[in-house]
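Listed next as structure tokens is one chain, alone, in the form predicted alone.
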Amino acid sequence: MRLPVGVKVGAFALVVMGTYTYYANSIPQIQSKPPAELSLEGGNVTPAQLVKAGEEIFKTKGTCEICHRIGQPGTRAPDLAGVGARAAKRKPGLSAKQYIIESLLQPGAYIVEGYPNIMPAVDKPPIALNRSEVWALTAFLESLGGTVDVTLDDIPKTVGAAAAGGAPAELKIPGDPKAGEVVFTGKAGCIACHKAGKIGASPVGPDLSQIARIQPPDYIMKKILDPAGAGTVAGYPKGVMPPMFGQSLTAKEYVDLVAFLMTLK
């Protein structure tokens, strides 16, 4: 008895799917998980291990390398080469570790001459390091020319306390990022000076490709309306960014532009 072609094709398809399913299920499954937060509280850790963990945070979650370099002057923020030694001489009455901790948690407390007050607190969104991560990052910075002597007790217990009670809800900007991209490349003319991911390539102004990783929404909103008041990024000329966007953009265009910038991570 000859089977209809349709039945043959269907049977063949079932065999093929069964074979692929068997092999797929036989392969160990890798579950994708977000990187775990560093937690050193209550554990034994050597200074070398702490410094290594801090260096990793400096390069990844801390996003420090977006603005800072080590041994490379002329970037957005001060060169951190030798900061472990310099830190002890920055503010009278503060040791190196005290100055570094203050600089991470209250960056506006002391501003290095020639640089604007634009660094966010590392324990607050969007960076949001926990207490152990701030401890490790401090140790790494101390190691750059200084002595690593920071302990967990040196880091305020309030650091990371909010995260321990549950991460705050992500701030939603009530705008249309797609429409904001059109404003960025069109009416606002941002593309003439800034790069944003795959958009633009001008070196006139800072690269905004990761702006939402290093700055909170309030800074971004203020920078559009009052560019001079928000400070000029080191290495770029002052007074170039126009101050008239508050008048030239409609409320919707402004909110859409902020929403687009907040996607740049």
The other form holds:
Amino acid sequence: MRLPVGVKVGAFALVVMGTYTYYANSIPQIQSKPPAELSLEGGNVTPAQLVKAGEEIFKTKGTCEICHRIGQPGTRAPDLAGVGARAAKRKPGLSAKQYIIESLLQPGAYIVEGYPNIMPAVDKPPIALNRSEVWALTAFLESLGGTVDVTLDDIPKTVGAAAAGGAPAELKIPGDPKAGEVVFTGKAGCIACHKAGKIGASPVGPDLSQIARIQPPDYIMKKILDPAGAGTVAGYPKGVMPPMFGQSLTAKEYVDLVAFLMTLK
Ligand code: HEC
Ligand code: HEC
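Okay, that one was the form predicted alone. Can I see the form predicted together with heme C (HEC) too?
After this comes the whole thing, all chains and molecules, with the earlier chain placed first.
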């Protein structure tokens, strides 16, 4: 990792870096608290601190590791080792920094070859990172083979605005999750191919145990009705997930099933 001396990080301080230890399993008494927010306001933060904060977000609140790994293929997404270097060559006219920011905020703008367009925008639910967090995460990704030169001004001011207030963070699904679990294990037979938390063990399809942490309801709803149209998860064969659930399930069964899947966090 290269950190140029003159990196301009602006006048901001790392206020709650330590709060990321909320996630450490070793502190059971505060485990159930909602995810801490990283706020970088008033003061100074060094590039090294920024990268460290970004790495924490990558491993915890960002949920990136459910899909990506660094130095080995991820379960659903590309290996991010060296992304700070290859980012400069991804899109003509975009610097490494610009490409990385775009890949976080508008993942569908450039699709890495061999992967489906299934990465959620990181500043929207369910991941919903704020502007400081996207800044730190960008610095961390730049540090993977590139130069850390991102400033807070590079991150659009609108980032995370929805999560900070105003718009409701989570859409409530009207179904009954308990009834949906019965559909999952019974009539729909999803359990034949998917693990889902405490139930199921099949490796035929991806483990759905944390699906609601990494995907919004619209992806899950579309996947059930049109598996191929929603994009085939990397590393799994196309056409194995049955395409006829839209016909075989009643509207109530479908909504209950979605409500059940939304509990998998
Ligand atoms: C649901 C799975 C999923 C999650 C969660 C996810 N990603 Fe991705 N990501 C993907 C997939 C699939 C691709 C490749 C397709 C594409 O380009 O959009 C990708 C592409 C990327 C790329 C571009 C890589 C390149 O080589 O050009 C970056 C950078 C990235 N993700 C970073 C992140 C970070 C950081 C997080 C956590 C905040 C994250 N992703 C969360 C699935 C995911
Ligand atoms: C015959 C096996 C099979 C059955 C039955 C099946 N699936 Fe799948 N499913 C797969 C496979 C294989 C994939 C990965 C390939 C793809 O994306 O199509 C997948 C992918 C998914 C995904 C995307 C996971 C991710 O990580 O993005 C969801 C969500 C999903 N299935 C839900 C369901 C639900 C809900 C049911 C029951 C209504 C179901 N599946 C039934 C095989 C199956």
